[in-house]
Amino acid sequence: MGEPLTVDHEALAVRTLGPCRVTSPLLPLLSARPTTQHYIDEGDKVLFDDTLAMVSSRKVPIEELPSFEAAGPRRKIYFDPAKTRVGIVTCGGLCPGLNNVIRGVVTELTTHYGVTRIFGFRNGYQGFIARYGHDVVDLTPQTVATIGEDGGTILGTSRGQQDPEEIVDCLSRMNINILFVIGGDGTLRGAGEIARVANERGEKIAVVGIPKTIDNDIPFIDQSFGFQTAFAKASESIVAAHAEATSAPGGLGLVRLMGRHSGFIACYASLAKSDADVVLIPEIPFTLDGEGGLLNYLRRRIEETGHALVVVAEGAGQELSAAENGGQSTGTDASGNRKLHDVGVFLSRRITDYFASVGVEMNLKYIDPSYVIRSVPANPYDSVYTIRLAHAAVHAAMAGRTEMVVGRWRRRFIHIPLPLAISHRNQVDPSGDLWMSVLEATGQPPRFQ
C-alpha cells in the first residue's frame, strides 16, 4: 500500500467543483446553530490531532494545524436540486449496511433536497460499461423503503476495475451530476480515477465515496460501517468453539475470521466474549515451533486447564503456510488482491500433528463462519451509522465537493480527501491500547517467537 501521506493542513483540503450560489432547501434547519460539542458549523474545522502533545509537536500557527472539513448541510449549495441527476453504485465484497446506505442517500435526496432522478447502477463498475448489458434501476423512496431489512445490496456488486474513460462516457450520456460510490479500498481507487477523468474533461461531476469494509482497514475514520455487525456475528462462532472445547477432553477450538491485512474483527470479536486464549492477527508475526512457539504454548494450556481456544484472522501466518507450500504464489483475485493461503486449514493440520507427536490427547474443532458475518443485515448501531453517513455524503455532494469520502473522526463526521483515504491501510497497532486489551483478556504472551 505504500507509506501514508504526510498529514498537514494541505493534505486535508477537499476539492470542490466551484462556488456555491444556490440557497439550500435545508437553510431553515441551519439558522442559529453555533459550534458546540454536539454540532459543528460549516465554517469550523475538526482537528486531526487530539492530544496536547500531538498538537504541541506541530510547532505551526493555529490556522495551519491539520484539520478536516466538517460534514453536514451547507447554507449555499452548488447543484440546483430540480436539475440534478444522481447515480449510486456498490462495489466489492458484501458488508452489513449496504442497503441502508442506499436507502439513506435516496431518502435524503428526495425528501430534503427535492432531487427526483436517482439511478442505481447494477453489479458494481460493470453497470457503467455497455458490453455487460446491465440495466439501470430507478431509485425512489418507495423502491428503497424496506431494503434495510435485508443483507447484501439490491444493486448487486462485482470486483475488479473498469475503464474510467468508459464510465465517464456513461455518466455524460446520462447527464449524471453526482455519483455516490460505496466500496472499499479498490473501489475508492476507481472512484479517484473517475473523478480525475471527469476533471480532465471539464465535466462538473461530483464523485463522493462512502467507505465500506468489514475489515475496518480504511484509514482516518473511527470505524467503517458494518464492522460492528460483523464482529458481533463473528463472536457467535467463538461462543460455539468455546462450548466445543470445554466439552471434550483436551478440547481445542480454532476459529478463523475475516481480516486480510487487519486483525480488527478477530480482536473485537474476541474481546466481546473473552473466551479466547490466543488471538493471531496479520500485524504480528508468530512462530509455531520451539519453546516460545504457539504449539508449545497450546500444549501447556491444555495440560493446565483441559482446553484452549484460538482465534485467527485469515491474513495471519501467511509466511508460514507459504513456506510449507514451497513459497508458491497463490495468484490474485479480480480486485488485484493476493489470494491467501488458508491459515485455518494449515493450523488445524500443524496443531493436530504436533499433539500426536508429543502424545498429548487433543480434540480439535475448527469453525470458519466465512461469508456469514458479512451477508447479514446491519444491527441497530450500524443502521444508525449508515444513515448518518448517507446524509453526510448527500450534503457534501450537493455542495459540490468531489474526490472525497465521508467518515467519522474522533466521533465527528468529516470530509476526507480521496488520496488520503487510499494512502495506506488502517491496521491494529501492536503498541496500541486495543492490542494491549487483547493481551490482557487472553493472557497470551505479546509474541510467539
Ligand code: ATP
Contents of the next structure:
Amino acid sequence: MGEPLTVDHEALAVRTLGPCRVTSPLLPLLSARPTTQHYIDEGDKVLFDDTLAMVSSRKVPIEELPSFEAAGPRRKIYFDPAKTRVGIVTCGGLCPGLNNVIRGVVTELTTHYGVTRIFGFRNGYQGFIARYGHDVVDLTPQTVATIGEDGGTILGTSRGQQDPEEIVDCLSRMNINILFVIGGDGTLRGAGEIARVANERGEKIAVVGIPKTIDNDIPFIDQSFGFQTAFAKASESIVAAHAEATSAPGGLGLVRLMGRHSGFIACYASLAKSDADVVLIPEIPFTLDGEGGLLNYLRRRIEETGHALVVVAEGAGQELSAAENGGQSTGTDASGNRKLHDVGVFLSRRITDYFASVGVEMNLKYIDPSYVIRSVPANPYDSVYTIRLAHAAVHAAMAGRTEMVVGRWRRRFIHIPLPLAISHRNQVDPSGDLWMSVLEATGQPPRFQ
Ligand code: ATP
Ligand code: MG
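Starting from the form predicted alone shown above, please give the structure in the form predicted in complex with the named molecule.
Let's see the whole complex now, leading with the same chain.
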C-alpha cells in the first residue's frame, strides 16, 4: 500500500454523475415529520480534524478545512427510481454482516425508493463474466428477509483478477445504473477500475462500496462492520486458552488470531478478557532470544505465576518465521495477496524447544480459531451498524455519487472518495492509546528485544 494521501479539502470531494433533478420519493415520508433534520444539505460536512491543534495548524479559512460529505437522504436525487436497475456483489474473504448489508440495501431500495430491479451477482467479480456460468439472482425483500441470521454471504464470493472491461460490458448489457460492491481493499481497487472504465465509456453507472474488513484495516472509518462480532468470537478462544493454561503445571496458552497487517482483533480480544500476558501484533516486531526476548519473558511468567498466555496476530513475527525457512517465499493467493508463514506453528515449536533446552516444565496448549471468527452471524451491534451503512450507501448511490465508499467518522455516516479508502492501511499505532491500553492490561514490556 502507498503512503497516505495528503488529506485536504480537495481529496475529500466525492465524484458525482451529474446534477440531482429528481425529487426524492422519500420526501412525503420525511415531511410528515415535524422537522427536516433527516435530509442532508449540501453544506452538511463532517470535520476531518478532531482537535483544535489540528484545525489551527491548517491555517486555512473554515470553508477550506478538510471535511467529509455527510451521508443520508437528499431532497433531490440523480436516478429516477422507476428506471433504476441495481447490481450487488460481495468479494474477498468472509466477514460477519455481509448478509445484513445485502438485506439492508435491498430493503431500502425497494421499500423507500421503489426500486424493484435488483440483481445479485454470484461469486464475486466472477459473477459478471459469462464463461464462469454463474446465474444472476433477483433480490427482493422476500428473498433477503431472514438472511441476516446467517453468517457468510448468500451471493458467494471469490478471489482472482477479472477484466474490468468485461465487467462493464456486463453492466451495460444489463442496463445496470448502480453497482454496490461489498469487499476489502482488493475489491475496492477493482471497484475503482470498474468506475474508471465506465467513466471512460461515458456510462452513467454509480459505483458505491461498503468496505468489508474483519481486520479493521481500512482507513477513515472509526470501525469496520463485523469487527466487533469477530473480536467477541475471538475472545472465546482466549477464555479457553486461559482455562487450559491455568489447569496444567507450567501451562502456556497460545492463541493465534486473524490480523494480516493490523493487530486490532488481537488487541481488542485481549482487552475484552484481561487474561493475556503477551499480545503480539504485526505492527510491532519482536525478538525471541536473549535476556529481553519473548522466550525468556515467558519462562519468568511461568516460574512466577505457574502459567502464561500469548495472543498472536497471524501477521506478527513474519520476518522471524521467514528467516527460519531460509527466506523462502510462501507464494500468493488467487488475488495476488502474499500468503503468510504460520506464526502459531512457528511459535509453538520455538517455545517448546526453548523450555526443553532450559529444563523447565511447560505444557503448551495451542488454539487457532481460524475461520470460526469470520463466518459467524453479525452480533446485534454489527446488525445495526450494517443496516445503517447499507442505508447510507443507497442514499449516496441514488444521489448519483460514485467512486466512493460509505463509512463512519466521529459517529457520523459519511462518504469517502474511493482513492482515499485504498490509499493506505489502518494500523495499530505503536505510540497510540490503544496499544498503551494493551501494555497496561498485559503488563508486557513495550518491546521484546
Ligand atoms: P480481503 O482481503 O478482506 O479478504 P479483498 O477484497 O482485499 O478482501 P481480494 O481477494 O484481495 O480480497 O480481492 C477481491 C477481488 O478484487 C478479486 O476478484 C481480486 O482479483 C480483485 N482485485 C484485487 N486487487 C485488485 C486490483 N489492484 N485491481 C483490480 N481488482 C483487484
Ligand atoms: Mg485484502
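Residue numbers count along the first chain shown, from 1. C-alpha atoms forming the largest set that superposes within 1.5 Å between two forms make up the rigid core. For clarity, every value in this text was computed on a predicted model and none was experimentally measured.
After superposition on the rigid core, the Cα atom of Pro380 is displaced by less than 2 Å between the two forms.
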